[in-house]
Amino acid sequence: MTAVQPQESKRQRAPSKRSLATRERVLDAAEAVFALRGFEGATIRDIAAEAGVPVGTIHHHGGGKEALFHQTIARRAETLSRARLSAIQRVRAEGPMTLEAVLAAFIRPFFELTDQDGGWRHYARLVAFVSVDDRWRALSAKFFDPTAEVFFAELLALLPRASRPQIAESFVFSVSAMLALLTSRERIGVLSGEDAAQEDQIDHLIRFCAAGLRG
């Protein structure tokens, strides 16, 4: 007669505090050494050393350096997608529907993100490579293009006259606009030879992109 294994025993235990916290610190090191040296030019030695942890380690908590890429990507997704999603029907509650409001639903939340942590300017590179990339295509089709479809449908329907393929390479390039002033603001300062405030370079993005979608 087999003897009946204590139901404690079949559980997977849960990670430790300590783990979860290494785990993260892996994943900040990841995601800085990426956006830095992009997939090619990291290497699993460089996030080791950028984390402080032996090797070994990286290769536990994120497996290769492609699974831990996509562990990076996938980290920040739903957080970014929760808020803008959240913007988007506060403002179809408080309309009016336009495109500004649409296009400020989709780009703000991003700088928002940013501006409590600066990982997130880490993030906005990777998102750059991957939107650039047909390697990493499925990764954008799973945690960005659901939410990109909602804006996508608010933004046809504010633009009745405009095809889908019209529509899609505006939305596109409004997108590069918001991730290139998202990771190289300080561009616009050596260019102009001034200072602007980021509020009114995120309004002058969303007019910029508005106009471009009317265009």
Contents of the next structure:
There are 2 protein chains.
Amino acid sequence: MTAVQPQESKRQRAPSKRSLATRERVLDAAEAVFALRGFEGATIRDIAAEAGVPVGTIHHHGGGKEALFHQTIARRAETLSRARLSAIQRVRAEGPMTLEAVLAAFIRPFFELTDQDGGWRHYARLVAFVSVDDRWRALSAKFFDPTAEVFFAELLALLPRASRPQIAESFVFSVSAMLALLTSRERIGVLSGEDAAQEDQIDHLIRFCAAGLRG
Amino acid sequence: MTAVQPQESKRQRAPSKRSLATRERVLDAAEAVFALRGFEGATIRDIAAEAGVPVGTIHHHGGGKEALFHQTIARRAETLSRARLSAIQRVRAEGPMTLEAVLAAFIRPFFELTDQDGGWRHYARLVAFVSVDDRWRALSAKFFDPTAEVFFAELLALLPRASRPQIAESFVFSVSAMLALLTSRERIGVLSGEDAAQEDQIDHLIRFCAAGLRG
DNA sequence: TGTTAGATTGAACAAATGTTCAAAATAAGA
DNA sequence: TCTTATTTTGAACATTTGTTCAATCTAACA
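Alternative state: the form predicted together with a further copy of the same chain, after the form predicted on its own:
Below, the chain from earlier opens the complete complex, with every other chain and molecule after it.
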């Protein structure tokens, strides 16, 4: 789909530093607004205002609202996948697999990224939106399913006595629990009346899913 | 907020049978379209077309888009709450509480209603949308939190050794897993390569959450 | 430094959307 | 049956929204 660059034709320029900076501002703004208001709830003008650029710029870099949404999801997807895959690689290298280690390799990287960068927090909400809305099924399939398959295979190998459908169900339960923790910490705090440390919550999430997977 | 009816003023009529039927058609249509496209993605005209009525009718019965959304959530919320509360009452009456029984009382009624009536399936998607979107927090609080508190209290009593925050976390994980099963059966089927019976999946969900809660 | 591909800007446009409204149709109650 | 409160209908309206575009500006490259 991306334009192929002919050998000898019009010269083509590298994007300027300013252009790249603008593109990033646009994507940051899109991420924030989409996360707050959803796809249809967000307007190009909201995003432009958030980015501090005129509306035309959004289209110039985004290429239409839907394409902009795609880019917003795509921008961080590979970073997340790589972090997860390298985490599972590390686990593999370190010796005997455990359920907790596999789950941690899937779950922890997302939280670590979320801690580092405010944009990742918006991204987490965005992923939660995408995962609950069937209209974005294709997006999920493209950006998240491949990595999910790797971890699913790992679970299958680790739980030979459980049936394949059961592991699939448990995996989906675990992912949704993870997204709930990523997006609903405040709600949990209200329900319990106090705010727990995130580290404890993540440990607990991993224990919860491991126990559930073991049955 | 509803208009107080003065003792002696203009006579007031009961809604006609036809009017009630129209209102139901409107809410059915709203439920389906909101579930498919989300709040902003749905249009009054989509809903009117789905209901087979002119646009004006939607406002006459719905009272604006946001009020219509409220009504759509509200219409089935009490049925669901009552089903859950009477299920937990039955469990209480039957003797010693178990974790599985409490979870079943929370989870099973939703699936049973979903099996009976196609509209409930749309409603489940709608609830998933609402629960992932902070803009509807007040709606959740009004229609779902009171019942959730009852079950949360039950879990607290049943797990005296666990901390309150841990139980709150586990409860939120469990609810999100339930919503995942309600809305993502197809995705689970694709992942596992076969379609499990829903009854087995529900049993598994309850076991998963119970194991997670026990730690 | 001069040339020019690419980036920025904001006005303009057509389509879609939520809402309003007045006239016509309907049925509940006297 | 007659009266009249409700309900139904669809046209009309003001906004909002995604998108387009031509003019202007900027900086990469020769």
